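Coming up is one lone chain in structure tokens, specifically the form predicted on its own.
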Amino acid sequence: MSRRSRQILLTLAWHALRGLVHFSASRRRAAFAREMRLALQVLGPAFVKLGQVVSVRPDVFGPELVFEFEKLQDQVASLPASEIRSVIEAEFGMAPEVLFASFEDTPLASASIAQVHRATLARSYRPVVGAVLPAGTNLAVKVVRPGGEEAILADIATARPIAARLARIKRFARYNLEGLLDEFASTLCSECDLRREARVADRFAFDFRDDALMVVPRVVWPCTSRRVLTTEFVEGWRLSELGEPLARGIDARRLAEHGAQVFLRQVLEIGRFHADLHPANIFVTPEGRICYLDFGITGTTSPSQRIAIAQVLAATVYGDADRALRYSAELGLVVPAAREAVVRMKVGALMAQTLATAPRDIRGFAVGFLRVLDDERVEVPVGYGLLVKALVTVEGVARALYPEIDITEVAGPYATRMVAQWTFQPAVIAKRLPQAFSAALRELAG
């Protein structure tokens, strides 16, 4: 066994033991998740990225791990500017000073995959969406770190024998750790091709082109390649830095409510949603607009799924466990008949505990709901779990803007309106009228 393999095993074992000393099951799960997050941070960038993959897989991992791993920050020491410059020259055949009007060597941010630098646009450019960007426009240039992908793949290769050993232990077998590493490697290769992120950003910019409170940085395609992504630079504050904008009089409640509406529109109308909306991926601009960043993880919904999601949201908001589970089945969440009564009872009790009084606790409900499904061994579809987690994240973002917000006050009417519009479509009425007529006759006949 290599020295690195021993380090990985010892670090994971030490933190696992620290997390399992609590007597209460709920405290033990929370402590174990926290210790695993700390272990991944100690083990370095590859394991931080792996934890971030886990954080968007509530269909596989327990809610404690999913939401704890969301806190993982991918920050590493910056590379010398000369190495970043060499990547740009290799991609475009020219020095950064030729490609751009100016290029700053000091990075704005540095992560395991890419490093971001500020630059200015050399020539005016008409983006795919929006007005012309004039020469001199401030830019954010994201550059894939040379050797970063290879270093992470090397750690993945080291972790594979460990995953194979853990798979023999009953507690870990259900997680398919080797499959997770395969998924991670595939995700990493996709993330290192920045053209994909650029295309998704353009789609979101088009979707919200008429939204006065929403902004997506526009892509500068002549300065974008597989290893370089160039967008306009958007000034703003992260959600952890809102003291100044609030002091300037930005309407935080309006932004919080609008942010929730933006997400609901993505899921219920557009059919494509940003699935990684943690606070680092959202800015508030000086003009009081919401800015989306980093489009590496997205989800999609089909027309039939959108109606089912609206039904589930409405049922959840109004505390109807039976209806929520019935329409969840249309989204692939199938509860075995032998467990159906228990699951319905537990979900109903959870709704009464977390959603009966304002402000409703969507996060508490979602964590509890996923815990019920995990305890009862109900398989969670990939898209369903991602959607549940995204809704919780949106609530967290909204509360970062305005702590007193009750997101159900936005989601309930929005989902109810969607259900009503669908219900009164002629085709739906024609399909359901015979059933309604038969039910009425049975009722009249006693």
Second form
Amino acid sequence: MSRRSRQILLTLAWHALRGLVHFSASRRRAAFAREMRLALQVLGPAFVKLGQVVSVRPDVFGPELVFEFEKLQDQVASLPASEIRSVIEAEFGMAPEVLFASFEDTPLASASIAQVHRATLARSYRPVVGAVLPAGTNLAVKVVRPGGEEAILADIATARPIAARLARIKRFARYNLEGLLDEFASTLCSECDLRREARVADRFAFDFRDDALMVVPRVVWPCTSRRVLTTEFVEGWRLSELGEPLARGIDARRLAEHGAQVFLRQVLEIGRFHADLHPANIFVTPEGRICYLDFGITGTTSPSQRIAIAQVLAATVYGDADRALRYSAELGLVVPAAREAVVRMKVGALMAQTLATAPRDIRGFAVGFLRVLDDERVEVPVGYGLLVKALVTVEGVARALYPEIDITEVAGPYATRMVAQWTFQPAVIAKRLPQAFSAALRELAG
Amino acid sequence: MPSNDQFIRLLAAWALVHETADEGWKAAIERGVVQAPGEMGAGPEAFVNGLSALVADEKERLKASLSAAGSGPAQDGSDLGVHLDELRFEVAELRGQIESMQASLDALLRRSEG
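Now the other one: the form predicted together with the partner chain, given that the block above is the form predicted on its own.
Following is the full complex, with the preceding chain placed first.
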């Protein structure tokens, strides 16, 4: 066993033991999740990224791990500017000062896969969406770190035998850790091709072209390649640094409500949603607009899924467990008949506990709901889990802007409107009319 | 009473029903518009009021879009506009990707020349 393998195994074992010392099951699960997060931070960028993958898989892992791993921050020491410059030179055959009007050596941010530098546009450019960007526009240049991908893959290769060993233990077998490592490696490869992210960013900019309160940085394609992504630079504050914009009198409530509506529009109308929303990926601009960044993880919803999601949302907001579970089945969440009554009873009790009175606790409901499904061994479809988690994140983001917000007040009417629009479609009415007519006749005859 | 009067009375009854329903509808909208967020879930009446306000809001939107479509060149102008926008986006998206490929190609040529 190599030195690194030993280090990985010992770190995981030590933190796992620390997390298992509580008697109460709920405390033990929370402590175990916290210790595992600390272990991943100690083990470095590869494991932090792996933890981030776990945090978007509530279909595989328990809610405690999923929501705890959300806190993992992918931050590493920055690389010397010379190494970043050499990547730009290799990709475009010219120095950054020739490609751009100016290029700053001090990075704006540094993560395990890429590093971001500021630059200015050399010539005016017409982006895929929106007005022409004039020469001199501030830019954000994201550059893949040389060797970053290889270093992470090397660590993953070291972790593979450990995962295989853990898979032999019954408790860990259901997590399919080796499968997770494979999926992680393939996600990593696609994440390192920044053209994919650029295409998604353009699509989001197009989807929200009519929304005056939304900003998506536009891509400068002639300065974009597999390892370099250049977008316009958007001034703003992260959600964790909101003291200044709030002091400037930005209407936080309006912005928080709009943020929630923007997400609902993505899921229920457009059919494409940002599935990695966390405070580092959202900015508030000086004009009081919301800016989305980083389009690495996105989800999609089909038209039939959209209406089922609207039904589930409306049923959840109005505390109707039976209806929520019925429409969840259309999204692939199949509760075996033998456990249906128990699940319905537990979900109903959870709704009464978390959603019946204001302020409603969406996060508490989601964690509890996923826990019920896990306890009752109900398989959660990938998209369903991602959506539940995304909704919780949206609530967190909205609360970071305006702590008193209750997003069910936004989601309820929105979902009701979607359901009403769908119900009154001519095709749906035509399908339901004969049933309604015979029901009315039966009523009259009785 | 002559049959003509009965017919007029029937129409009057229909107009009265319509007027009463219309007043009820307008009152429900008024109550729905002033509802506080979340109040819609307070009970059946609150739900109907809230729904009436939502429907009235949608009706205004529909009215605006119909009048905009009516002033355009074709009856289905808004649909055509959406398709045109989509198509323009797809063309622009392709242009972007070609620009990126061109930049990579230029870099390779520069390297081979250098």
